[in-house]
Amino acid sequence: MSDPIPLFDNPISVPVIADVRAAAARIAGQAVRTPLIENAALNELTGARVFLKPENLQRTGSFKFRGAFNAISAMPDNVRSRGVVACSSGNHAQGVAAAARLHEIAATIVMPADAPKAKIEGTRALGATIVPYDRASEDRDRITREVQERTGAVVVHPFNDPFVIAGQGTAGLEAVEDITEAGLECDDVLVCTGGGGLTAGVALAVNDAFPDARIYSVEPEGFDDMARSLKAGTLQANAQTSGSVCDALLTPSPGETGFAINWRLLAGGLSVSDAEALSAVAWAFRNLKLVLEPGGAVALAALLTGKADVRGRTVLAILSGGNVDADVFVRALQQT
């Protein structure tokens, strides 16, 4: 695995709950405070009380805006003015592009050529310069470094950066605040997992409020590097970085920074098939009236398939994004 790319000089190493709270203050008024959704049919199906956090309703259509805005906001002015560069299949790309636009700085995004058209078009519409690459044969971190060296821009890594992780954790912070305000405690948490940044940030927030809660990563089958890493106690890589409809979750391996948190706080990892993720997309549309992308629906898929046994428990599941191409969405609706 390639070395992590630093955000800027002297970053914090591994974030803690205080960093998540600081991120919440930075993004206030810019990020959407997404609601918690409870659905009677889902509760009956699972035998649990389930709260869904729909980050598809977030600015740019996914949780990624949280981390991107926090990271860019935390930069000193003389560093931020150099502009930013990021590598992403689309959701982090749009989050960084939107945050850069709000800060009136340049953004360059290294994106796989096979990223969903909606994500490519959304990133370009936000004013970012796109550098395409072949995710099956090229190293996106190397290309990102080349852009950094050529332009002097600051790298905002999609998951292996403490400021990004802290920003993503604000989704969990909001959720536990809402659950606590309702007079409840959370027993189980399911998080859609790619590189592990969202999972780590949510784990910090949940563990602080509900230290006995079981927290699970959820990944696509064949790309369950987090689950395997948790079992092995060391970082495990995926054999390939393409080949699943859950494009948002396809990373080479977990980030070291997030894994330092996830190894300590997660109860384990689950995985779902592409067919199960697509089925969850269709279920969310029909029952919740929400549009999800497959990668943003894997936590819901784990509940719908019973891979997470949550009977009699109070559950939080993060729906991480909704940037789906029309043809994939139609495929999801037609397969069930």
Second form
2 protein chains.
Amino acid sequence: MSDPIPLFDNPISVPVIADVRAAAARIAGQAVRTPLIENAALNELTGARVFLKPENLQRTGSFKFRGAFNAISAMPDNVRSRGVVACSSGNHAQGVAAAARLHEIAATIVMPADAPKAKIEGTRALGATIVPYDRASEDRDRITREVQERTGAVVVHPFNDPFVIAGQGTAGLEAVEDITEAGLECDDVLVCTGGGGLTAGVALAVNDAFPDARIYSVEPEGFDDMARSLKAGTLQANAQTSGSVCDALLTPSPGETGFAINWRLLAGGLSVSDAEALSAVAWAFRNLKLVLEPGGAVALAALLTGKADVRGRTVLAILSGGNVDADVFVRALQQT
Amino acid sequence: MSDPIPLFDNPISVPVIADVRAAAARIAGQAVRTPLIENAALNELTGARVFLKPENLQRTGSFKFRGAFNAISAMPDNVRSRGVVACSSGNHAQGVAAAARLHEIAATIVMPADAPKAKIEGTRALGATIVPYDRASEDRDRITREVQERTGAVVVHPFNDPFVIAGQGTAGLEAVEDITEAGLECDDVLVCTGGGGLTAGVALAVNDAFPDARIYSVEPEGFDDMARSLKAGTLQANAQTSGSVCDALLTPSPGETGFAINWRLLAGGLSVSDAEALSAVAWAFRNLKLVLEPGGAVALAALLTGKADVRGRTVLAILSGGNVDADVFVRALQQT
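Return one more block: the form predicted together with another copy of the chain, after the form predicted alone shown previously.
Zooming out: every chain and molecule, the one shown earlier first.
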């Protein structure tokens, strides 16, 4: 980890590229090395050369397994054996549950009661204990702390943890390797952004290889805390924590640890509407033959709507997950 | 090409592994090198180590681009310049249309009027001229010949062409390379089978690397002409050419050229019902986050139903395409 960065009142440890490389070694053989996908129609439509990193094909259906497995693997044995607890709307939940199962330790997941059924069932099927809470009226961090105190389990934070951020960064590292191997350089990067852990990890990997690349967060409209924080230079909160179909991206505000990176490395933040995210889900169905969840499609939506102006450039866009309930997917297909 | 094999009255030229390798060189940089995907849930369910080759991620949404691009690339310039004509329910149609466009030649496609809308629109969007016909009452081969005589275009047969078979075989060659690189050998292979071109090409590649592998065709019930032909040792026809949701696999009988290979290299033929194919589509949505068309999911269906008994073995299954209309996909999701 790097020296503490004096961005906040309490200096914090922030991961660096070496931590992303260490994470890549830890997850090798357990995480899927997802391919880079290029699509002729998307290139034509954007006037760019776009590489998509389909993390919906990752173990548990989203990138979250990377960070969870890295964080749990990095724990000392006598800490890890106490089990883990995490709060998550479902993707981090499944990532932690799968990683805990592989390490043969207990996992408790604090999940919003309105999380997609596919995510709740997926988490349960992986052997985790689920503690539901009401997203509007209850504080998930407080509930997580209660579980921690009661069971002795170690918290695996969904994004405000240097090992989690380093693990998510392996998605960026793989993409950088593939783009470099193709003899290319990356000009623009679009990352689906919730708490900013994936974004920070990818930014570390991309910035190390391509320091001139412009890296953008993409968020749901009304939940653009990262975009506003980047502009303000301080952490900004969202007015609400529910009310978008992009359930994976609804965090109260950016994580401090990731923001220490994102604030330094990001070019700015974009946002797309729910309708645009659902249109991107439908477009991916028709053209990419990939199942994306709305939150996993916002970076693609930024390309399809032209909100990311990438003409003539080489672009990396992360498709961050595909854990979508059938009824939402059907709604997306019938919308357009 | 190999020496003619005296299986039929008129000896025919049959591709060999060198032709598959030549095809791989021709399609490089134009076709997608699709990844091999492994899924923890599928391994657990089958008790096997299963590698999936997702050709739905191929250019135009199915493996067909491989054979079409290889065949058109292999034509002498003065032949290719006359343009091409093909008959197809949609996947070969799009493969030929995309390959023709890349070579900047005209393409005419004879398509059944009841082909999936996604396939008709996809073919038209690629710049091909479409000639519709009635699948039940009209002979597509005769119509194709008429177009050929009228326009001078060269026929690109969907499966009974050695260059097309060699091109489809590149999917098998890539899978063999990836499995070998992982230090493994392939025990069982399952291929979605219509006319048998993909099956024959994959069989050439697999048999060259793993001569002991058991290779199976998988067909829709009621359209198991390959399975019956393999048993009989002579070409058997289907009683009908429509009436299954697996539109991509509804051929009158196996192609002679491919059958000369399949008859020698296949261990047998399996078949699955429409309901089983649709269940596999839904399973792939939930677990693989891939969009498959029913015909592209029959090999997966053979695994999920246990019709292919693969316990303890290393398996390659080809997911051959993902060009499915939204209404059929919704039906698959709502069936289970």
